[in-house]
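Quick heads-up: it's one chain on its own, the form predicted on its own, in C-alpha cells.
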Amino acid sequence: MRKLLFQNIRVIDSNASSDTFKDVLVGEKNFVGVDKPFSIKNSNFQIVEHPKNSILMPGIVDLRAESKDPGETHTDNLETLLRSAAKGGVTSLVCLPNTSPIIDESSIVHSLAKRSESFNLSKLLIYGAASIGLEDEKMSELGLLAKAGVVGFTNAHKPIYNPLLMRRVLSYSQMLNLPVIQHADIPELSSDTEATESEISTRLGLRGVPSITEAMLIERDLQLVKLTGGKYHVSHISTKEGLSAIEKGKNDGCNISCDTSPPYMILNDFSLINYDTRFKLSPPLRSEEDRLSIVEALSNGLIDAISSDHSPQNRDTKLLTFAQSKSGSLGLETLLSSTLSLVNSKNISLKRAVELLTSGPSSILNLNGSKISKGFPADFIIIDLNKSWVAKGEEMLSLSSNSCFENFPMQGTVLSCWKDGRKIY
C-alpha cells in the first residue's frame, strides 16, 4: 500500500499538548511519520488533498451508544450504527450490553465482534453484562467475558444496585483492571417519572424524579469503592449533586471517573414545555444550574470525558404520549458539533474538547490511542471548524430519527473519518 501524505495540515492532539501544522505520513495501519511541514521527503507517498482550513485530530472514541442489534434491527442495525460512528467521526465505540440476548455470556461477546469487524468500519468495543439478564441478581461470569474482549462491565440503563453484587463487580473487575460504569440512579424514587422533579415539571404534570437520586448512589458506590479499590465510572453525569460526590472522591483519592453527554451540557428541561417526546431522555433534562455546572465542570477537569449517549428509538415509540414514550436521543452523528459549541461559546478550549472526545475516553478504557505520533494507530479525523449545518434526524444514517437537537444549527463538522489508516467516511 502506497503511505499517504496530509501535507502543512493542522494538528491538534491532546495527548501531545500541540496544535500546529505538521506534515503527517499514513502507512498501512499506523502513523510512519509526523514531523515538521514539507520536511518529509523521497518516500513513496500520495500526498491527499484537503481544505486549507481542515484540521486533523484523532478519531473520538465514544465511550456509551447503544446497539439494537441484535433484537430489535427494524429500530437501528449494526451496520447503519457504524456508518452513524464514522460520520461523527467515531473511529471506536462502545456498545452497551443491554441487546436481545443480553450480552451476559462471551459467545455473544464474540458474534457482535465478528459481525462488526466484517464491515470495516469503526471499531466496535462492548461491555459486558455486571449482572446475568441485568437483572441486578446475579453476577456473570465477568472473567469469561474480560477473556472474550469486553472493556467493562455495566447493567445499561439500570444501575448496579444491589450493593452485594456491586462489591462483587468491583472487586472482580478490579482484578481484570476493568472499570465498572454506573447508570446513577435510586429505582424506587425514579420508575414512573417522565421529568426531574422541578417548578417546571409541576407546571406541566409531568411525574419528576428529585435530582439528587443520582449522587445518593454515587455515594454509596464510593464506599464500596474505597472497601475494594475498584475501578469505577458514572456516565452521563447531569446534576451539581452528582458533580458534587466526583468531586469529594476524587480528592479522597480513589480511582473514579465519569463522562457527561451533550444534552445536559446545551439542554435543560424547560425544553419540555412543549411535550416534546425527542426532548425525553434518561437521565431527565435537568435544571439550568445543573447545566451551568455540567459546563463549569467540564472547563475544570471534573469530568473526564464527553459520551454521545446514543440511543435509537423506533418510531412509533417516540409518537407516544409523554408519559408512554421511550427514552432515548440519537447522538453519535451530533457528537462533535454540539461539543464544539462550548468552544464557540468560550466555556472551553479547543484542545480541551478534543481531549475530552479522545485521550480523555480512551484513557478510562486503557486503550492504546488518541495521538497522532509515529507508530499509533492512525485512526484520525479530518474536520472544519466552521462548516455549519442544520440537525435533522430524518437525514442521519440511522434507521431512527429521535434527536434531540432536531432543527439546532449547528457549526463544525467531520470532512473525513479513517481507522487503521483507511478511509471509511
The other form holds:
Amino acid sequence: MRKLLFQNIRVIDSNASSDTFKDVLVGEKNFVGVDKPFSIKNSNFQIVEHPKNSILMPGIVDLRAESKDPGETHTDNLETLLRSAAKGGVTSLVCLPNTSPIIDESSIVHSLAKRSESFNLSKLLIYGAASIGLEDEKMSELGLLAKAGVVGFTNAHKPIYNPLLMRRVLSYSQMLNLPVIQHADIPELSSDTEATESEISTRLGLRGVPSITEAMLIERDLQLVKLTGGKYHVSHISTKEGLSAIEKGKNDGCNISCDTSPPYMILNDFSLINYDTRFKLSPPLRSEEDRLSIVEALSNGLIDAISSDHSPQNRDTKLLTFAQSKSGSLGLETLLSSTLSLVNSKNISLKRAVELLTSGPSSILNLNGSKISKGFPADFIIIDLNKSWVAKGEEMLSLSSNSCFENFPMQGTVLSCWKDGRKIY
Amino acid sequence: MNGLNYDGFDNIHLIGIEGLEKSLITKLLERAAFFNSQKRNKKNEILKDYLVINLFFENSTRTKASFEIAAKSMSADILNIPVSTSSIKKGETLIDTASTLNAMHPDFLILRHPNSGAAEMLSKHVQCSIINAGDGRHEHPTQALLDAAVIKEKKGKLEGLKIAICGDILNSRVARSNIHLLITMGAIVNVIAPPTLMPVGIEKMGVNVFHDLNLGLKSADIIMILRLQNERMIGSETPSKREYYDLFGINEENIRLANKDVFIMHPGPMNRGVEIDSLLADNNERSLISAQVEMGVSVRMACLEMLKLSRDKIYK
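I've shown you the form predicted on its own. Could you give me the structure of the form predicted together with its partner chain?
Okay, now the whole complex, with that chain kicking things off.
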C-alpha cells in the first residue's frame, strides 16, 4: 500500500504543543511521519488534497451509543450505526448492552464484534451488562466478558441501583481494570416521569422528576468507590448537583470520571413547550441553570468527555403522546458540530473541544490513541470548522430520524474520516 | 350572529387557556351568558351540517354529555366514540385513531386523554378543530371558562375577586386552566393543598400558595374545591381520607373564614366527606355546583361557535 501524505495541514490534538501546520504521513494502520510542513520527502507516497482551511484531528471516541442490532433492526442496524459514526467523525464508539439479546455473556460480544469488523468502518467497542439481564440483581460473568473484549460494565439506560450489586461490580471490575459506567438516577423518584420537575413541567402538566436524583445516586456510589477502590464513570451528566458530587469525589482522590452529551450542553427544558417528543430524553432536559453549569464544567475540566448518547428510536415510538413516547435522540452526526458550537460561542477553546471528543474519552477507556504522532494508530478526521449546514433527521444515515437538533443550524462538518489509515467516510 | 367576531383569535383549535387574551375570554363569557339566557328553549342552527365527534379516552359523564347537548342545541350532527369497545383497545395509536376519524371529515373533534399534550399533538395531525376536553394534568379550558362564567353571573365581575382553589393542585388540569384564566382576568388566586399535592413553581403562575386551609380561605369570595382522586392517592400523596378531610375538607364551619357571601364550586364528581362536607354540597345558597353544570353547555356552545367562525374564514 502506498503511503498517504497530508501536506501542510493544520493539525490539532490534545498535546500542548499542537495546533500548527504539519506534514502528516499515513502508512498502513499507523502514522509513519508527522513533521514540519514540506519536510517529508519521499517518492513512495500519494499526496491527499485537502481544502485550504481544513483541520486534521484525531478521530472522535464516543463513550455512549445505543445499538438496536441485534433485536430491533427496523429501528437501526449495525451497518447504519457504523456509517452514521463514520459520517460523524467517530472512529471508535462504545455500544450499550441493552440489545436483544442483552450483552451479558461473552458469545454475544464475540458475534457482535465479528459482525462489526466485517463492515470495515468505525471500531465498535462494547460495554458488558453489569447484571444478568440488566435486572440489577446478579453480577454477569464480568471476567469472561472482559476476556471477550468489553471495555466497561453498565446497566445501560438503567442505573446500577442495588447497593450490594454495585459494591460487587466496583470491586470485581477493579481486578479487570475496567470502568463501571453509571446512569445516575433514583428509579422510585423517576418512574413514569416525563420531564425535570420545574415551573415548566408544572405548566405543561408533565410528571416531573427532581433534578437531584442524579446527585443522590452519585453520592452513594462515591462511598462505594472509596470502599472498593473501583473505577467509576458517570454517563451523560446533566445537573449542577451531579457536577458538585463529581467535583467532591475528584477532590477526595477517587478514580472517577464523567461525560455529558450535546443536548445537555445546548438545550434546556424550555424546549418541551410544544410537547415535541424529539425532546424526550433520558435524563430529561434540565433547567437553563443546569445547562450553564454543564458548559462551565466542560470548560474548567470537571467533565472529562462528550458522548453522543446516540439513541435511534423508530418513528412509531415517537408518534405518541409525550408520556407514551420513548426517550432518546440520534447524536452521532451532530456530535462534532454541536461541540463546536461551544467553541464558536467562546465557551471552550478548540483544543479543549478536541480533547473532550478524543483523548478525554480515550483515557477513560485506556485506549492507546487520539494522538497525531508517529507510531500511533492513524484514526483521524479532516474537518471544516466553518461549513454551515442544517440538521435534518431524515437526511441522517440511521434508519431512524429522531434528532433533537432537527432544523438547528450547525457549523463545522466532517470532510473525511479515516480508520487505521483507511478512508471510511 | 351578525357582527359577532372574535378579533385576534385565528386559531381553529382550543387547546388551553394559557395564552388567550383577556378581551377574547371576556367575549366568550358574554356569549356564554347569552346562550345561558336562552335556556335552550329553541334550537339554533349555527352548526347545521357540521359534524362533531366526541373522543373520550377517560371516563366522563358531565363533560361528554355537556358537549353533546351543546352540539345538538346548535343543530350539529354528533358522534360519540366509545373508546372501551373500539380499536383503541386493540392497540391503535392516538394518531391513527384520530387520522381515521379525520378522514370522515368531522368539523370538530372533542378530545379527552390521560396524557398531557395529547390535544396539542393531535392538532398538528388533523384538519378538524380540536377542542381539549382535558389532557392529563395540563388543561381543561372549557371547565375554566364555565367556572368563570358562573362566577361572573353571580358576582358580576372577576377582576379583584379573591378565589381560593383547594385540593389536588398537582394532578389537576382544572386548577391549571382556572389559574391561567383567573390571573388573566385580574382575580387574586389562593391555592391550598398539602405540599405533596402542590406542584413545583406554581407560584410563578401568579398565585399565593397555602398549606393551611384556614389561612388560604380568609376573605375568599369563591372557594373552588378540587376532586381528590382518592382511589389512587390515599396512602401515597396523602395518608388517609379522614386526615385529608380533617386538614383540607371544606365544611360549613371553615367557610366562615371566607367572605360572608362566599360561594362554593366543584367540577365534579364529588367525594362527599373527603374534600367537601355533604351538607355543604347540598346547600343551595352556597353551592354553585348545579349552576356550573348548566353553564357548561352554554360555554361549550360559545366555544364551538368561536371555532366555527375561525374555520369558516379558512375553509368556507
